[in-house]
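Single chain ahead, written as structure tokens, the form predicted on its own.
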Amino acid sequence: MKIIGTGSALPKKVVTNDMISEFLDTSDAWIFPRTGIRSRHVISDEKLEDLGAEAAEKAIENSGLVKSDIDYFICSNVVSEYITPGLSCVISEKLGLTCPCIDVNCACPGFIYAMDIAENRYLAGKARNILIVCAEEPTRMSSWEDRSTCVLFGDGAGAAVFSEGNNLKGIRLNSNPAPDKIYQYRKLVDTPFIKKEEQDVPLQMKGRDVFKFAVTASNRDILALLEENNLTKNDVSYYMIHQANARIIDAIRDYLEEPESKFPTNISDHGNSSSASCPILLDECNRKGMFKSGDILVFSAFGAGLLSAAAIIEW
């Protein structure tokens, strides 16, 4: 496949350092240099499903296609306010989508793993025109009352349509299950049956084994992937790092010793919006004019799991 559309949507409200620090011990000084975020994009009177559906809008709109055009369509999302119909149904109502839809739970590397099923779907001659969404609002997972993980998120939602064409390269997923180092808990609906003790619990992390996974496995799937297809790093145009932390991309930088101006940014005004950071990083690169027909693309992103994917794309 190829990627022929993009298209991404932020909320309105620009939360920065400082406006965090006149309601919780922390400060710009002490935010910054340890992630390389200034401000982030929240959600206040915005509903995520409706970020998701402008971003689609856009993405098609890029694609030159309609929305006809779009047989199948794969929402990643980690949390929202339903339950249950998935968001992706919830978008396509927006949408006026009638194509079959499903939802990926993958976390920060949910676009790449969705981008693994369209091309399977593809492959097995079920559809050609693939939307993906990625839909995310992880400042309501964390307790703003825990300096170590609410400075760290940003909400927003990134597209892009995937095509008939020979750009998807390869992809690597893979796992090494830790659901003790990224988590959050959540009470169901109560019974008169439940004897078990639940809570809930805001997200949870352990900073520097995820530190540790994410510049490790980000460098083996990108040099692994690489070899596989018969590239150098000198082939690679732009790595498209997800951007949870600028300590984490300085890492893999340096360990691939590569230049700055190979690993396009946007932490420093967006924060870590979990799955939705590739695709709207992508977006904002395309409209910037920055791609050009033959360049190679490096995704990559790692997170909750833990997991970690790579995928490499040709524009």
Ligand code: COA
Given for the second form:
Amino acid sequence: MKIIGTGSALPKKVVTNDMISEFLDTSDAWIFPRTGIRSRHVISDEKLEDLGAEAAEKAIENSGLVKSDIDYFICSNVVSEYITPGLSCVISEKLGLTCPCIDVNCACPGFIYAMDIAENRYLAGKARNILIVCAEEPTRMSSWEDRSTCVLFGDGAGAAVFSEGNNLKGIRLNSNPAPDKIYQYRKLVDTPFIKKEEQDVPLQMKGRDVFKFAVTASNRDILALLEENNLTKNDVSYYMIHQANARIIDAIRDYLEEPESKFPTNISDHGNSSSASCPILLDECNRKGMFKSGDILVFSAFGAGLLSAAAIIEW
Ligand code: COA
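Having seen the form predicted on its own, could you now give me the structure of the form predicted together with the named molecule?
Whole complex next, starting from this chain.
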């Protein structure tokens, strides 16, 4: 497949580190050096499905297609206000799409997992123009009394339209199941038969373990994927790394021994927007005119699961 359009949408409320330090024992002096984050967009009166639909509309317009050309729609989402139907159905209704749609919940690498489904659907001859929307509101998952998690996240939606082409060069998916490293529980409806303890627990994370996994998995995925596709680091134009933490991105860059100019970032004013992070970054770079035909983009993302994934796309 080939990416023919990108879009993104962000909540209007911008929350700076200084604003958080007004109600929590933290500071810009702690957050910025450890994460690279200065501010993040946070949902206030927006609905996540509206942000997802806005990002999709922009991507479809950017692609030159019209909505009726889309014949498959994948939505990557970890949490929304809906338990059912899937967010893909809710966004489809807003867009007026009637093509098949599914949700994937693969946390931060969700954009690449969705790409893999899209490519397989395309290769099976079942779809030609596929919309992927990653819509996430992780600021509704952490406790805003927990300074070790809430400062890390931001909300938003990113979208891309994929169509016929031979530009998706390779994808690598990887799973290291360890649900205790990042998780959130929610209590379900009681029944007369429930005999077990359930509780609502906001997002919990073993930050240092996740940091190590992210750096190790990303380096391994990138190098293995380049080798599988007979490419070298010299062929790579840009590394589109999941924007979780500037120090994770720096560690990956140091390990690969690649120049900073190949690593576009937007972490400082977005924070970690889970699976929306890669397509938001992609859209921002695209709209700045950074990519030229033939550029090789290497995507790499990692997160809850623990899952990681990488993809090589020729622009
Ligand atoms: N402000 C001030 N102090 C904070 C703080 C904050 N926002 N968050 C944590 N601290 C404190 C802790 O309470 C702890 O204090 P203590 O030593 O008195 O107990 C101290 O800072 C060190 O905490 P620790 O969690 O060990 O910090 P760290 O150096 O591991 O940094 C992260 C924390 C989250 C920045 C770091 O682990 C990280 O970046 N992990 C990866 C997380 C990530 O990106 N996850 C998403 C991947 S998809």
